[in-house]
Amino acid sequence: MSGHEEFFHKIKYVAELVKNIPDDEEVLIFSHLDADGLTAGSIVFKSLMDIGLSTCIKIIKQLDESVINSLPSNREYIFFVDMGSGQKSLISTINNKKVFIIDHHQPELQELEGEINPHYFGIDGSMEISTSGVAYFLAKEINNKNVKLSQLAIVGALGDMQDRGERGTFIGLNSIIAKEAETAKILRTKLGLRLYGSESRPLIQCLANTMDPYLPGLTGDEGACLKFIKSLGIEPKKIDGSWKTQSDLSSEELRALISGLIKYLISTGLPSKEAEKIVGTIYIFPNEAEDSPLRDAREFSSSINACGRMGKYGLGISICLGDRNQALMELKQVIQEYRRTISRYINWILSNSESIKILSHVQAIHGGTTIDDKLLSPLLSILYTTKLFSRDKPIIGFSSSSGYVKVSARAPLELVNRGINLGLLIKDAAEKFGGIGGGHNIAAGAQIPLGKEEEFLMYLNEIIKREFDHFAPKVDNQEIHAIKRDGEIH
C-alpha cells in the first residue's frame, strides 16, 4: 500500500476503536492552545459528542508531568490532540487508561494502537496536513456527515502556515480537504492580496491590521496607510463616501496596489521572493456573513489563534462549534487586544536591542517576563518578516514563566530544504539541559529550567553549525580549478 492508503487504513482502524467506546464512559480531551489545536480539539470533541459520548475538553500550553499527574481517576479514555507523539515516553507512564493520540508533530518511540500521525506513513506533518486535518479525516470516518468540519481543518492548517504550495495553495492531504470543502460549497477560493480581513474590512484597515508580513510604518497606523494608498493614485473612498474594500478596486487600482506593496516590502529589507507572497490564494467561507471576521479563512485562523494566545480558550472552542452570537461580539474585543499586545511587544523589541542576540548560526530574542510565553510563537513568525532578523539562520525566542523558560523556534523554508530539522535539534538541546522539546522541522518549541537560556542557545548554535557543515556541498580541488579558470567565475 502507498503511504496515503496506509494512513487512511489507520484512520479507519482508530475510528472503529472510537465507535466502540462504551456509551457510559466519560472521555477527556487535551488539546493545544493555538489555532490548529483549538480547531482539532473542537473537531474531536464534536465528533465524540455526536455519537453520544460524554466528553470534556481541556486546552493546555504544554504536555508535561503536571498534566499526567492531574489525570482524573474516573476518566478511562484520554485523547491527546495536537500533542502526544513527541511525548510518548511521558505518556507511557500513564496506567489504567486507554490513550488516543491525534497529532502531526514528529513522533518519538513506536506508534501506539490509538495513535494517528502522518509521519509514520511518510507524510510530512509540517507541510501536508495539520492535526485539524488528521482530526477531520477521523471525524469523517466516524460519520460522513462530518464533511462540514472541513472548514475547521482549513482554519487549523492555515494557523500552522501550511499554505505552502504555489501562490499560497495547499499541498498533499490538505489539498484533498480543500477540494472536499469546495465540493460541499463550504469553501471558495480566488487570487488576490493576502491582507488581513480582505473580505470584510475597508482597504485602509486591511493594511493597518496586516502583520504577516509585517508592514513597517503601515501596520498599526491607519493614517500612514491612507497616505500610502493615495500615493499610489488610488482613491480610498467610493462615490457614496464609504471606504473601499479590496473587491471594490478596479483592475488598474489593484495592479497599482500590488506593485506598490511589493516595492514597499522590498524597500524595508524583505527578499523579493517573500515580498511577492503577499499575492496569493484567498480562502473564503461563503457560509459566514460578509462583514464577519470568520469569512476570510486566514482571518478566522488568526482570530482563533488570538483566543488561544490570550487565554480565551472557551471562546475559541465556542466559535469553532458554531456560536455566532455573543461569542462573535466578544471575539472582536479579543482580536483588538491581541493585536495591541503583539504591536507592543514588537515596539519593545525594536527599542530594546539588548533583548536580541545574534550568534554565528542562530539569532535570539530574550523576552524575559515582558513577553507572555503564549504569544512568543506568533511573535517570532511576524518578526521574520522584519529587517531586524536574517532569513539565513533560525530565530529562537525565550520567555520566562513560573518556574521555567518557554522556548519557541522558527526556521525559514530555505533552511529546511537544506536539511535543518528544528524539531529534532530543539528536542536534543532541551533534553541536554533538563527540559522537554520537539515539534516540526520548520517550527519547534521547548520548556527548559530557568537560568539555562545561554547554555541552551550556545549548544543549539553549535549543533546547528554542525548541521550546516554536514549539509554544505563538497567541492574538491579539481572543481575549484574549473570554477576559477581564467580568473572568472563560471
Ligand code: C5P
Second form
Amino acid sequence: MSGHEEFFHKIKYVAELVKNIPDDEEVLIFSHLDADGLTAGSIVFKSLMDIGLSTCIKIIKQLDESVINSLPSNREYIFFVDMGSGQKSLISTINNKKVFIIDHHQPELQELEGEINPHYFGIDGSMEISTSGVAYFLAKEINNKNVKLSQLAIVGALGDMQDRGERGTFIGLNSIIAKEAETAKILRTKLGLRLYGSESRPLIQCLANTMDPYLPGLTGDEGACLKFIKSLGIEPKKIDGSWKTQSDLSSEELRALISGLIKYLISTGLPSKEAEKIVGTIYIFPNEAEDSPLRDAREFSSSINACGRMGKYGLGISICLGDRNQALMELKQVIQEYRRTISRYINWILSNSESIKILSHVQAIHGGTTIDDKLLSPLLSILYTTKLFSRDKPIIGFSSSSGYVKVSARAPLELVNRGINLGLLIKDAAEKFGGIGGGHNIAAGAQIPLGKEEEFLMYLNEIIKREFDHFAPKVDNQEIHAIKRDGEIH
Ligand code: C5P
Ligand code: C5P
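Output the structure of the form predicted in complex with cytidine-5'-monophosphate (C5P); the preceding block shows the form predicted on its own.
Up next: the whole complex, starting with the chain shown before.
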C-alpha cells in the first residue's frame, strides 16, 4: 500500500471507532488556539454532534500536565486535536480513558490505535496536510455530507502556511481537499494579487488589511497605503469620487502596483523570490458575502487566528460553525485590535534593539512581559519580513507568562531544505532545561522555566553549530548584541 492508501485506511479505522462510541457517552475535545486548531476542533466537534454525541470543546494554549490533571471523571472519551502526537509520554499517564489524537505534528513513540497523524505514513504534516485536513477526511468518512467542511480544512491549512506549491497552490493531500471543495462549489481559485478582499474592497483597504504576507509599514495603516498608491502614480479614486477597487485599475496601473509592491517588499528585506509571491493563487469562498472578511480564505484564516490569539475562542468556534450574524460584527473589532497589537509589537522591537540577541547560529527576540505569550507565535511568523533578522539562521522568540517562558521558533524554508528540523531541536533543548517542546521542522515552540532563556539559547546555538555546521551563516556574527543605533544588524 502507498502512504496515501495507508493513511486513508487509518482514517476508515478511526472513523469506525468513533461511530462505535455509545450515544450516552460524553466526549471532550481539546484543541489548539490557532487557526488550524480552531478549524480542526470545529470540524471534529460538528461531526461528533451530528452523529448524536454529547460533545464539549475546550481551546488551550498547550497540552501539559495541568491539562491531564484537570481531566473530568465523567468524560471517558477524550480527543486531542492539533496536539497530542508529540506529547504521548504525557498522554500515557492518563488512566481509564479512551484517547483519540488527530494531529499533524512530528510524533513521538508508537502510533496509538485512535491516533491519526500523516507522519506515520511518510506524509509531511508541515507541508502537505494540517490537522484541519486530517479532521476533514475523518469527518467525511463518518458522513459523506461533511464535504462542506472542506472550507474549514482550507482555512486551517492556510493558517499553517501550507500553500507550498507553485504560485501558492496546495500540494499533496491539501490539493485533494481543494479539488473536492471546488467540485462542491465551495471554493473558487484564481491567480492574482494576494491582497485580502481584492475582489470587492477599495485598494487602500486591501493593502491595509493584508496580514499574509505581512506588508511592513503598510499593513494596518490606510494613510501609508494611500501615500504608497499615489507614489506609484495610481489615482486611488474614480471620477465619481469613490475609491477604486483592484478591478477598476487599468492594466498599466495594475502592472505598476504589482512591480511597486514587489520592489517595496524587497526594500524591506525580503528575498526577491519571496516578494514575488505577492502574485499567486487566491482562494475565494463564493458563498460568503462579498464584503465579508470570510470571503477570501487567507483573510478568513487570519481572522480565526486573531480570535484565538486575542483569547476569543468562543467567537472563533461560532464563526467556524457557521454563525454569520452578531459574530461577524464582533469579529471585525477583534481583527482590528489584533492588527493594532501586532504592529505595536513590531514597533516596540524596532525601537528596543537591546531585546534582540544575535548568536552565531541563532537569533532571538526577548519579549519579556511586553509581548503576550499568545501573540508571540504570529509575531515570530512575520519577523523575517523585517530587516532586523537575517534568513540564514532560525529566529527564537521568548515571552514571559505566568510561571514559565513561552518559546516560539521559526526557520526559513531554505534552512529546512538544508536539514534543519526545529521541532526536534527545540524539543531537545526544552527538555534539557526542564521544559516541553516540539512542532514542525519549519516552526516549533516550547515552554521552559522562567530565567532559563539564556542557557536555552546558548545550548540551541551549540547543538545547531555542532550538528549542522555546514549551515554556517554567510555573515559570521559575533556572539554579542550587534545592533546599530538605526536598528540595522551588522
Ligand atoms: O500548531 P501548529 O502546527 O498549527 O502551528 C504551526 C505554526 O507555525 C502556525 O502558527 C503557522 O503560522 C506557523 N508557520 C510559520 N511559518 C511556516 C509554517 C508555519 O510561521 N512556514
Ligand atoms: O507556539 P507556536 O505556534 O510558535 O508553535 C509552533 C509549533 O510548535 C506549533 O505547531 C505548535 O503546536 C508546536 N508546539 C509544540 N509543543 C510546544 C509548543 C509548540 O509542539 N510545547
